[in-house]
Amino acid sequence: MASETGTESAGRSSTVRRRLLAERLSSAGLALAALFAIGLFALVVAILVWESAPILAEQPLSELLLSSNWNPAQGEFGFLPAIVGTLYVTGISMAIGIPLALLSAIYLAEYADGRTQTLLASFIDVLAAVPGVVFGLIGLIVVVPFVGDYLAPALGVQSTGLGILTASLVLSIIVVPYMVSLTVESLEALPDELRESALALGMTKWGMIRGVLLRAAGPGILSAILLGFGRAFGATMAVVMVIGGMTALPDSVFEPGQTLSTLIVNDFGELMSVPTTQSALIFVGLMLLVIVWTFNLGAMLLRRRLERRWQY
């Protein structure tokens, strides 16, 4: 009997040894992926630093970003252009997707019944997964036309259709999708008492959803906001098939525009044969890098303080 029991112990320290030794394993191997995540981005930065030096030694940063003269042919490096392209495109395209994106996750997620919003939840889900190039192409095809032959001449400009206004509206197709689901799931996951204690108190459902839901997914909604700006801010097929490509100042956004990310994939060509050009396209992708990781480490500190102010 005794001999029994302390093969039964025996047994259960075996067990408990091969679940404390897998416990370790896997949590050394998550160790290891997320230290090879944060040393993948430190590779990434390193290597972009490096090549964007030989362009940072020839010209200062601040004739970089400011000169508005781009010609690789005489050593003119201006990224103002650009920069104010991306700040162009970016803000427009954002502040046309965020309204609409607003209101249809609102709709979809407090009021369409059941079949109708699975029926239109797909359809959003379907428009997030279509490819850039396939939205620059009925831009092509759709917008541009729109813009030049109509829009342009009812407000008395004349426009080839390709310009900064019409690589925004394609833009604001691109990102309303992405918007869309984030700020529908942020609803839905509050809970029903908050509404029913809500309309309880006498409030109407607009009234509730404007005055307690938005706020309650404020911290959801502002992260469905943000992964649309970097989407904005990051893409490039779309917008380089629909802006036209002049790297000048533009008058207006009716006019052809260069982004950033469009300014690499336009000048790709020189890449390969200038050096000096090859570093300053680089600098252009650690601007990039750098802009939209600042940009998302402040959203993550503002949206850790809403999560704290709007606990409901």
Second form
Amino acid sequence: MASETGTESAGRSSTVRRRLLAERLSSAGLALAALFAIGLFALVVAILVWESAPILAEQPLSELLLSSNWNPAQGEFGFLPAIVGTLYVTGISMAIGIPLALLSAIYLAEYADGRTQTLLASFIDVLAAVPGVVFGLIGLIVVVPFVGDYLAPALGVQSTGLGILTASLVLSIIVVPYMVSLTVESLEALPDELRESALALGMTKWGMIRGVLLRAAGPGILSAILLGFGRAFGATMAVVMVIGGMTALPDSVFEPGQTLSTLIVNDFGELMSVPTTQSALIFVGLMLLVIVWTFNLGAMLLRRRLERRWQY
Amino acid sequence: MDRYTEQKLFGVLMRASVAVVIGALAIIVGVTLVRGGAVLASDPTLAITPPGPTYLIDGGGGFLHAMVGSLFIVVPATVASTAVALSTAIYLQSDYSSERFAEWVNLFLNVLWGTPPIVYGVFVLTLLIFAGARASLVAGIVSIAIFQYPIITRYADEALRSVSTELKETTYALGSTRFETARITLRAAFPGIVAGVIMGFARGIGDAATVLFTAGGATDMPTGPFEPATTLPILIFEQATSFNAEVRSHAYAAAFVLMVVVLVLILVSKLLAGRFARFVPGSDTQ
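Can you give me the structure for the form predicted in complex with the partner chain, which would complement the form predicted alone we have just seen?
Entire complex below, previous chain first.
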């Protein structure tokens, strides 16, 4: 009898010990996993900085950024054409994408209801999940002939259809879904009292949206736009398929060009054997990372401001 | 312009924008399915035939190697990345970490989420050069896993957050350790997590920029973990710009397969997220 209780309590304490051991081990493992996010980021930055150091040691940063001579075989690495191309493509695609996204988002959040809203939101989700290469393929089948055969001749320009404008048109659709869902989110987070009191003062519905809602959701919408910018900067596959891939300063938007990310794709494969080229292209990766990181951080700070503002 | 005209004008503009966005989606899905479907219907063996030796030039054979390569790369990548992502997500819950620490990690996760896939490709390639290794199936798995990690973590974090606090409090009141509570919470958040993993899988199988340099773009069937492989998106990228119409048509067929896979995955993920909600303990929908 006595011995039986003894083994039973011993058994119980060993169970507890086992449970506590599992608890301690799992805690350590989970903490490691959480630090993985920070570690991965640090590792990416460290490796890219380390590997792009040779090119920075060889040529001053200003020359890299401001020279338009791109001739890796001769050791000339001017990123200006790619930078200008990136600005063009990002600028045009955002100029088309922002109004499209904002107006669609307002419609989704304030006008559509019930089934329509669910259906439209699902369509936007599907659009966000379409692979980049499929966008590129459709760009080749649909947008390239449209620009080359109709748009360019209509404006009196010669164009093959492959070029900066085509890439921008494709990209403008790619960035829309991200901006729409984030904008809808921040509009829907606004309290209904805001809408009711504005309407009670005799505003039209659109007046209420423009004067009150857009302002109240301002930081959220701005952060959505910044994240869209980040996407546009980094978009690679679809752009590389339709931009034409020529590293020279473009004269017009109908000319083929190059963006920072397409430069990596177009030049990496062939020139792996030249260490300086490798370093130069890794430096391009680092630039992309820094720019996107800045946009993300800005978006985050704006969102935080919005959260503080919710406390009316 | 008085305010009623303005309201009408913007009403029209809004409907037009929605029409443009939905129209673009319809064109993308429609053209891919119709063009690709026609090619695949005329020669269904494309999808189950290994490629010929010069398939990028004369279009001989099919694209079985890319389909197998996609599976061999994305399935292990999703498994590995889910394991780490789940652990991260659990640790971000208030049981383990402070709100402040979670906020910091979330900041880095957001930055990782926004990082262009091509940067991950360059990163893993640089690691490969360091290690003196060459592009291979394993390197492809690693890059896709890194790409999926922030995506799956965010979905899992959201799913875990949506579990009712009463459930956690009950388990703690019964004397559970944090780990045991985490297991119960995981079970409650299961449908949401599975939906997130499927979304991560869909994103992984569709991305080419991450694996372009790391998987190696093989031109035949994958032969081993340290041999080069290729995936459907890489194949589409390589074939789409070909001058040979037949090679291009194979890109359409591959895009059809990829698009169908992605659409089905999204549908399943949506159904899961909605449907299983009522089986979750502690949810209010019973």
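Bear in mind the structure is a predicted one, so any value in this text is a computation, not a measurement. Basically, rigid core = biggest C-alpha set you can superpose within 1.5 Å across the two forms. Numbering follows the first chain given and starts at 1.
Core-aligned CA deviation for residue 69 between the two forms: less than 2 Å. Once the rigid core is used as the reference frame, the Cα position of residue 27 differs between the two forms by 2 Å or more.
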